[in-house]
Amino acid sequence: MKQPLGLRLLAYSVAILVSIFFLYPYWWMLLGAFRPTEAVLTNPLQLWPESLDFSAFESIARVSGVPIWRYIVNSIFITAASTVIGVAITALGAYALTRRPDLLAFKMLRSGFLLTMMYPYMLLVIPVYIVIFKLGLLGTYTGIILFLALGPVQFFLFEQFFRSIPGEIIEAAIVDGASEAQVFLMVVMPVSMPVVATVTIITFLLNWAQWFPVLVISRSPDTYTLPVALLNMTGELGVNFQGIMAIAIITTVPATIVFLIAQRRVMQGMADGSVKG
């Protein structure tokens, strides 16, 4: 039934006000990057900069002895690599669990993923740190990428979607002589492209924002990503709000753009993964 015009206008007005409330901190961050620190401290609630000052971006060109482009390259490389590996591993694991849910090892694997979701993320750092240390990967890109590739949420999204695929399709492929690998690559994955896209986007956004695992595994700023650099730079830059806001823009803008472009896909994929199966 169509809602009255007055009720719809009220709903839109409330939605706009709520949106402004949540967008204001981001707008304040953008303004802070182009306003002098003195202006921010004396008039922090001003909605428009007195003048466009780009000196902050020059001041952060090199922080902690490392060029800012190094942090950007590290973020792109580590996030992309961990996303590809994480999506591939979780997809394979979810398919295997869906095909043989009765195996004890697979049941233990699923329970392990559940535990990682139930316990605080910080509790996993110590055992993972020990494993990375024993493997000799501490302070390396490989260790950071493997740590970030762990994705329990992505695993369950794949599992729920795979459970919704009719078993008759898989059985027909096996009767025709296809191996499990062929069934996975040629039958299951083509129909799973929507959830693959969703999981890829979610993994990218999650890994881009990670800072604690990178900080724990890294041994030098040479392997820092932008979020870790931002965390450390706040101490180095002191009360230089302009410089801190400039770094925050560089850190958040890529993830914001990706989310705005793919938000419908992310929401739909999360709904499909929670309802199907």
Second form
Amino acid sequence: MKQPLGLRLLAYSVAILVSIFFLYPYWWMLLGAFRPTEAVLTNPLQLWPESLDFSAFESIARVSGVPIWRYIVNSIFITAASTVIGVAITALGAYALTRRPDLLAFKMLRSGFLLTMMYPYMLLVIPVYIVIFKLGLLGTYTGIILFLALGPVQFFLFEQFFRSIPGEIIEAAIVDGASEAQVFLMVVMPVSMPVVATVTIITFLLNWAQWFPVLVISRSPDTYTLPVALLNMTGELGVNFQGIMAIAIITTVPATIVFLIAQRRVMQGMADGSVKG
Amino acid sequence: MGSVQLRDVHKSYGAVPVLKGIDLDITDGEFVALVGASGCGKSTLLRMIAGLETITSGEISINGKVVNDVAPKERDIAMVFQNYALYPNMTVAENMVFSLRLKKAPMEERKAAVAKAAAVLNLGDLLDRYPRELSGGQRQRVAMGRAIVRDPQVFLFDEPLSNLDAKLRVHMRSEIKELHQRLGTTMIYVTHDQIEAMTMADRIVVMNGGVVEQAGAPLDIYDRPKNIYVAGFIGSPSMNIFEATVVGVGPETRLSIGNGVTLPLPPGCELQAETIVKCGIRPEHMVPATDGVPARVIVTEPTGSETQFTLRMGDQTVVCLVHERLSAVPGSEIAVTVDARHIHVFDQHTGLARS
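Having looked at the form predicted on its own, could you now put up the form predicted in complex with the partner chain?
Complete assembly follows, chain above in first position.
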């Protein structure tokens, strides 16, 4: 149904206004990377650079004594590994819980996951530190990756989706002679590709932006990721706006690209989970 | 060979009993319909035979081998579900061959099995399609094809036609029956639709509240219901059942249904005067005649081949099914006769047949 012109105009104006509201800081960040810090400080609201100044990208070649490529590689490696492991493990866990909710402690586990969603993230610092320390994984990639791999949001997305798969399909496969593993790999997983895609993208975006657990678990800047490097900029160089903005660009651009490519999938998956569940 | 024996099978969910001691012998090649209202435990029983539900107590054997603790895939059964349960990620051919793929059967065997099932069910043109591209009837045929490919000892059907529209259901009914005649494999068929059970099965098992009320050939059950539940459940429109008082003695004994109207007692049925019983008459056994029990027409429902009359007879409202075209209009008085042999008498308290 077509809405009256006036109403549509109003809707578009509101949408554009809100978009500007959200896009402006991003634009400001882009500008900041190419404007000298002094210029940013004297004329912060300018919408166009006086001249393109690439010096920032030289100044951030090393942060905290570690070359910038190291952060980039760390970010890619840690995010990719934790995403792959996370999707595999949460899918298996959610499937087990959907299939056999009667098993001992499964309900408790589920509530536990819910609790972790409500628990303030900052308060995790002590338990995370202690657990990783006891596991002997402090300062290792393994420690960081394992911690980032598990997420309650991913778990619930999988669980919601698995619940929407008719039980008869699984039973038909069992009668056909499939083992539980075969049911999972040959029937449930292929059917669940939309949610796998959604969870993969969400996990990637979440983990790409993580800095807090990385900071807690790391012992030296060698295992820092880009967001941690960004954090370190403030302390070390005072207010090197230009440098901060340059790292911010390196950090946000990949995530933005991933999101732009995949956003339809993410929205769809989120909606599927909530409606069908 | 595919015989199934159930011995004193019980099932409870927690403290709630669902099946209360089921005994049943299904011989090889038989087509048995489990029929009953929702919640009578018929689907649970089928799922227990399939191995999808555990057995609380009792014994289920297939071919003389107790299968209580045998995994579904070891039972050599195939199941067709109400909502088809096709694998959405596989084509029709892949769906049908899935069990053989799991068995790692050789390629030639897989191809031959699919070709055979496709020929039986007329699925040749659909083999490369996905389930979402099929109509309901086609999906159900694929589900049956998947079962045929396995060449099982026993086919289990769990209300396979409930999701289809009325016309297609009638068509699929005869298709399944033909399939049974062609394959000669044992089939156990769960349905809540007694017409389906009557038309398809060699034997009907009427279940109610977790027990078997009666098991027997369809017409046997129709003609000689063992109790009032079976009498009311089997038959459409269902049997007229009303209260009656026995009056008179000896050969003069009759059933009074109020307002001075009496009916004869069925032969071989002896009852004490003043006994209150339940009396049952099938609608088609009430025959309009020139003289007989007077009745007033309340509603007429012509369907073309037959007309259903709702009548007021004595103190009772009854339904009468007539194949001739009667010109009776609502409000008019007619007379009906009932052959004594077609009157069923049930005990008022136990509901058991007395005739």
